[in-house]
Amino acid sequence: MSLINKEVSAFSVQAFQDNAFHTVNKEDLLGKWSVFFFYPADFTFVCPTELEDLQNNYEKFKAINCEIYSVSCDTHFVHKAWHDHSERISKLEYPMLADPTHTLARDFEVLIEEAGQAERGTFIINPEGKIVAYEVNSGNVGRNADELLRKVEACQFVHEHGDEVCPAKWKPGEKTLKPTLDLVGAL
């Protein structure tokens, strides 16, 4: 069954950030644009350079309206200190969400039951607090910062535009398609 459109269910997590604990809610994703960014399990292989791949893209995404949520089964002390010895983690800026009761990951469908880690779930949530794009990936294969972030831009585009679609590889300032007749069977 798909996701697309469901919305984030209500929620209450420890998060790290910043050198401090803090609690994070959905009414934090309302009004802004929100990337889930569920990975297996801090001090581990792939992640961290996922995870440094979306600091070094951070600015961009917050220079949109957009905060990244960083999202493990492990809980927040595991969190911080995985960033007190890791070169890589110590630089993460944005929240990195605890979920060792499965809450989220149980919600987003990516909770790997038997192993008690969530499955590398993205997941674009809007400013109604609703998932409008999403994708999972195999454990052993990493993501893009850069095509999340197209992504991200993509969706708001729509969003705001309602009667316009994003074709393939699109970017803000290229050209849209606005489906019609007209264009049926013509691409």
Contents of the next structure:
Number of protein chains: 10
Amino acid sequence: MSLINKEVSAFSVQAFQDNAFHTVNKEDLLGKWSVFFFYPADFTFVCPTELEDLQNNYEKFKAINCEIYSVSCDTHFVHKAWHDHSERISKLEYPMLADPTHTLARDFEVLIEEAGQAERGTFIINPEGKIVAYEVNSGNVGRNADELLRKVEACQFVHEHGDEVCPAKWKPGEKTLKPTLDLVGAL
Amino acid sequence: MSLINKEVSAFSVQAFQDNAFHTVNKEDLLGKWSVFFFYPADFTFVCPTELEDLQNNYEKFKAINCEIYSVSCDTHFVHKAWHDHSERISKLEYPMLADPTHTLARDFEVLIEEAGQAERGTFIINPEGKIVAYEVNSGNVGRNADELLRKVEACQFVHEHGDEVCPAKWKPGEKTLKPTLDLVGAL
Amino acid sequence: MSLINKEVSAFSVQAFQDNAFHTVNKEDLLGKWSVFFFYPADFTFVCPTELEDLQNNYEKFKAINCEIYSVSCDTHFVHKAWHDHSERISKLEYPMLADPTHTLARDFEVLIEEAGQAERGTFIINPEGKIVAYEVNSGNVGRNADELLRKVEACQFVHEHGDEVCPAKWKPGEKTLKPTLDLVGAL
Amino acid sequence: MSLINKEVSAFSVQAFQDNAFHTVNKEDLLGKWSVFFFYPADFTFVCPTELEDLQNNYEKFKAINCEIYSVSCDTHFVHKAWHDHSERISKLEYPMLADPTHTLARDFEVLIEEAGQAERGTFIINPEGKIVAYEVNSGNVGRNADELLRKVEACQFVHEHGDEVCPAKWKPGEKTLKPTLDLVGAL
Amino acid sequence: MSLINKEVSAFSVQAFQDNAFHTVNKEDLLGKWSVFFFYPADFTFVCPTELEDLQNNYEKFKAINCEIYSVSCDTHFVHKAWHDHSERISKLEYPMLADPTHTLARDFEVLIEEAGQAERGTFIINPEGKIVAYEVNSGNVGRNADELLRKVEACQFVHEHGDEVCPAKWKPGEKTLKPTLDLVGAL
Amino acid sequence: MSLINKEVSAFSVQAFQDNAFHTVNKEDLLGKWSVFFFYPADFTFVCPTELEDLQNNYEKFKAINCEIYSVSCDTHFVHKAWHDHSERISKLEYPMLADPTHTLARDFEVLIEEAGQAERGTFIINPEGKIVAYEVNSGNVGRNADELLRKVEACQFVHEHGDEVCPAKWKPGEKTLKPTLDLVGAL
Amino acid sequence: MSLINKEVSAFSVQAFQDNAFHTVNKEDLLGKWSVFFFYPADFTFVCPTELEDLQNNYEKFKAINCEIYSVSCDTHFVHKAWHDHSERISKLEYPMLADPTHTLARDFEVLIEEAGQAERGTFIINPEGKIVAYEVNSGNVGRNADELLRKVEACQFVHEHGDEVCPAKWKPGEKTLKPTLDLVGAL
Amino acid sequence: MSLINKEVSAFSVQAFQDNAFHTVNKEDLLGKWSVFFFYPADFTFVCPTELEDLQNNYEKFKAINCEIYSVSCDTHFVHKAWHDHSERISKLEYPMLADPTHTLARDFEVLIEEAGQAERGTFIINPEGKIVAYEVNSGNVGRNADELLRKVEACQFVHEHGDEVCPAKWKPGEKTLKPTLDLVGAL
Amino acid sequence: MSLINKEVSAFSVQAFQDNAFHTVNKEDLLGKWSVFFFYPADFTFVCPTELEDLQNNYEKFKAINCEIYSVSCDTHFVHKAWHDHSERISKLEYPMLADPTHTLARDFEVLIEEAGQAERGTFIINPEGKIVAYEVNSGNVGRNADELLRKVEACQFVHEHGDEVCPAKWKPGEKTLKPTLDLVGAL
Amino acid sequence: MSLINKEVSAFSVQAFQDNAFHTVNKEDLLGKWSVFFFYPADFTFVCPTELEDLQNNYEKFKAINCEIYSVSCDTHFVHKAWHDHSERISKLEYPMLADPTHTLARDFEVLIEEAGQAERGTFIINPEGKIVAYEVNSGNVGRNADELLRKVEACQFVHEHGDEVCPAKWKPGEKTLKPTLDLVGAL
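Can you give me the structure for the form predicted together with a further copy of the same chain, which would complement the form predicted alone we have just seen?
What follows is the entire complex, opening with the chain shown before.
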């Protein structure tokens, strides 16, 4: 079975944000949209460019009431150290979640057991705490924050307009479809 | 565990293409790149726009030695009928796979048991028959063939250049990264 | 054990009839007679002649308070499309049930697992929702609506006259038998 | 799963025919067509009319190389006694199989456990010993030897002409269908 | 363990007696003595002589309040037919029980599984429904109603006189033994 | 299942005979006829009369090549003591088997677990070591050696003349029956 | 684990004493001291000398409120017969328990399964029904009633004087030991 | 089951003797007689008197080729210390076995689990390594070396004279019994 | 998992102290600090030097409210004897626990099964009865009471000052660390 | 059971040393002495002081052929980053092992499951790859490299001189003990 409609399991992890440590748990996801953005490890190569790409779009995500959570299997101590020492990472404003127990990576089924690291998995979670879209790339191919934003917007649209659907490449403002009997076989 | 690096299981299904029926099986995937493009059902709404979007890019996929396979749980008889009667679908040139036994939908973990249909799942398969990237959207959000093409190209690049990685949003021609010790913490 | 006297399991499926979609479930069977008429797949060969044969007798079935339900493992979208595009099928007035989850085919034990299709099975169901007669042919031999009608009538007769039985080839109006001790060994 | 294509299990039973007892076993079925005609009990009511109906058509079945085997859970002693004392039964020329161990009734899934009798089940068996069509009525509704003959003929036709199928009500001499791509959706 | 003192299990079977069918069940055994007299099959060889032998003594059994029940795995229809057509059997006045489900034969442990018939077993049952004596012969050796009568009488005697025992070959009127300490080792 | 045709299990027990102890085992049964005559306990009441009754007929059993073995759960020491001190028992010439381990009583299913004694069970064993007839009375009813002799003779007759059967009460010299088709229903 | 402190299981057996039969059960043991004296079989060799040795000391056991129970796997009928016929055994005044069901022999773990007899086991049981001392010899070595008496007396002494212990070979009247810290290592 | 005839399990333990440590194992038992003399603990109260009692008889045991092994759950270090510091124990010449792993105590079924100590169990072992007699007293009753010697001698006698048995209290030189048929019931 | 934070299981053992025996159980540990000091066996070699080393520091442990418990698998009788006879051991003032049942050695996971002895394990237990530090050496390497004292003091410090930690080699009076965000990566 | 003598399981992990990454596996431990020094997490508080303390003694460990391996559940990327950015850590010359899969922490039983971190466990491993001594402190108490060095030296001494043992606080050059019988109880 796919992970679509899977409700995120209860969790409680340490996060680093705004030069402080705090706890993030499942309840924090309810009532707003979230993106869980897994990457293999701090202090590595592709990751910073992806995380920077996300930061560059962070305002747009905030504007549509969607929080970004980056996640790796490193500790929050390491997140702080990376933030302190990397120029790119020091710009990040969204919370960086620490998953040294592999709890989140297992729950979202992206743990690479033999490495103790996570695959590059991105998950869009709706305000009820359920996964509505996701994407997983093998470790050395970078993701695209623009396409992620488009998908969050489409998910939000169909979440609000239950009787309409978004065609391929739909972006806010474009036409959507209302499924009716007459459309069967007519498209 | 994620599906990354999962080898596609042996299968043999009916396909409709070029106004003919033929069999497609796992061996057909080996030695070239493939995209498995699942959608819920023939004669429905979002699906035609996605399938048309793919067809519009079909030449580009062919040019990089990547075959497109659309898959639904309908029979090959239904694929032919849809092709006969829908203007959009009649343009499709790539093979349409029939999965009435749910074999493929189960193997790629996109079967919706209670509906007997597949989620909108896209899978990039390398010439060794292993999944290297995938994406699953809930049923009413359309996909984007341009981003799919970008990801196939990035996957091909790292497949050929084992020691380089593609940063966020990378497209052919852009710079890649060579992971070295000096880059640790330097990006 | 045979399926005689088996009570149909609870179900709820999509049906196409009168150019509309609606839901049919077990409760709809109670209080009247029903025929479940399984066939392998929409848009195929023997099936249309059988379904047309049934339609030609539909008035007679309605006259004796017996509903006809055709069933295949195709979706209701496909039923509509077939109805739209096939001259024979466009005449059908009885409900066409969609069984893409294979629920009905499994419950009546006619699912061909390796094809994801149903055998040509016909089931007569009494007003208590129990099977009283059935027939299964391998996939390429057509059925006979006249004989089916005769059997429904005979089933109805013995359902109402518990102490009489119908001899071979009995049709309404012909003599029946009352089993009494004197008849033992006398026929 | 249905019984279509089920191979009859090995068996060895006593039979009464031509005023003699002999053994019938699975090997006797191979290389010719067979009908297994189960009925509840000797010396009962509906049964004789059905068995007489079969006898009246016995020559036609023989003409198409199809043997008839009637079967009940009574012993061969009882078959002989019935044959001796019933006018109708005394005409029977085909073998009457004795199944007091319930072996056949169980193998064909028509045993009524709580009665120690068989349902009225008819089975057409091909020369490879496999069931290709069957029919089961509840105990008090008689069968129709004419329709049975039609079905054996249709089964024989498709057995010999693997690429043709018999439409509804087909009888020898009438047109059959050759399934081709062009017929998809065209009937 | 032996069947001595085994309580007969609840049962309900069809019986033929006085040219009528009626039901016999366990409750009918309580309060009087019973003999269950199993034999292999109706319309066979040794059986009629045994059943006639019993009938010749039936008045004596009735006189001591002991009912006789003959039992075979044939149906009650067959019992009637045998009664109608056999001179010897037509004399029988005691109830003939039908056990086509093998229920009684199994409960008294005389079923021959590979034949679907009963061994020649005779069981004496006391008014509490418990077996107090029994005898089983292989299929081709006839029993002796005189000895059976003697045993029923002896069983009745010790049932009524709990403190006396019947020596070898005892018949009513002969001396019995009262077990006392002095008799230990003195006989 | 009954014990008819059960092969006696391998055993080895102590026996008392001719004022000596010796071992009896299964091999001693092969090639001749045997009667196993179980009784509850030495030094008790009914038993001596039964054992004496057997002794009185011992010559007749020997004459037809049939050995008598009496069996109780007492030791061979006790058998000797009983033989020494009881007038009736001192006459016994046949072997008295000791079964303090309950091995034989269990194998012939006559052990009364809660008493550590055997039921009054008599078993006729053929030269192949298989049980062909048996009888069990509750503890206080004596058996009849004459009837036992008759049954051994009938068993021997059908053992030698496989195609004839003994009717009720048959004794050597009387007519037997040859089962043929014509006899079915004719007796 | 040893049997020391094992509570005797509930039991009820026949006993022979004073030329009468009566029942002995566990309750009879409570409130007084008991010796259970198992031996292999009545009418055998070593046993009578042991039982006579016990009888010679019976008055002494009675004097200290200790009952003697001899036990073998023979029946009470056999005990009486032995008592009647053996000069030595006829002197016995204590109860002889009958254990033909092997219940006691199993509970005290002295049953020799392959012989259906008991080992020569002696058990001293306190007024609470628990074993406090025991001894088992292989079958052909006789026991010593004097030593048994000494042990019962020692057991009684420590039962009454919980803070004193009996040194080797202690007899009533001799010094006992009071365990104190100063004695540690001082003896 | 009793421990009579139980073969001692393989073992290897530390022993203290002659002011030295050495290993004792099962092989050391073969070919001679042995006594295993368990006691609860070194440096306690009853034990020294028992061990001294044994030492006083050690020469007699040696004279009949029987070794004495005392055993407690203490270590060999403790045995040495006790030997060094206790006047009584310092006299001991036989090997003192150390069983801190509880291996021997478990094998002879004398371990008191809740104390980590052994019951006062004495075991006579024959030259084949099998137990032929044993005795267990609860913790505070001392044993008797004289009686032990008598039992070893009786065991040796019957071991050498297989056809004779020792009556109660037998000592070397006294009469034994030869079991013959004539003795049954004669003692 | 490590034993850190494991709560000591309930136990009750004999102890020797001040020339007396008394019981020590889990409740005695609560409310104060404890050291459990396991060693292989009394009357051995390394052990006395370790136990003396501990005694030399006993006053310092008492001063910081920490009790010392030495533990071996020997009995309390042996502890007393060792204390009586060894110059070094006679000085010991802390309680010596006896573990002949191996209960404590198993609970602290230091039992050497094949020797019935304990490893040289030292455990620091806090006033809540939980292990906070421990150390295990193989059998022939001695421990160091000074380092043990340092560790107890450090454990007590962090137990009282939950927000401070002790750096390497910390001793009372030296600086500790307060973990704050600023210290991350700064040490 | 303790971890003493446990052989380290096969492993293969990434290490950081001399500004390079390389692999360390079990084979690297064989033939020399090793210390595995686990600590909770990089970039934390107590850890750096402990790691510095070890580094200060690194020459002494090297001099006695003992390698030091620090281990945490962080990746080798994080080890490099910490080495780059922390003054104390930058001095470290010994290999820092990365255990993000928790393989080593589990094998040495120091994983804190709920934190994904290791306890402060130190393990001395001999040239055969077996643990000979270890120590675990709860997370906020620092260790002592001097005591660790003393213990490695003592372990090496007894490894080379199998017949001598090291008393408490032993250091190279001091007297050791040769265990002999005379020393039992003499120390």
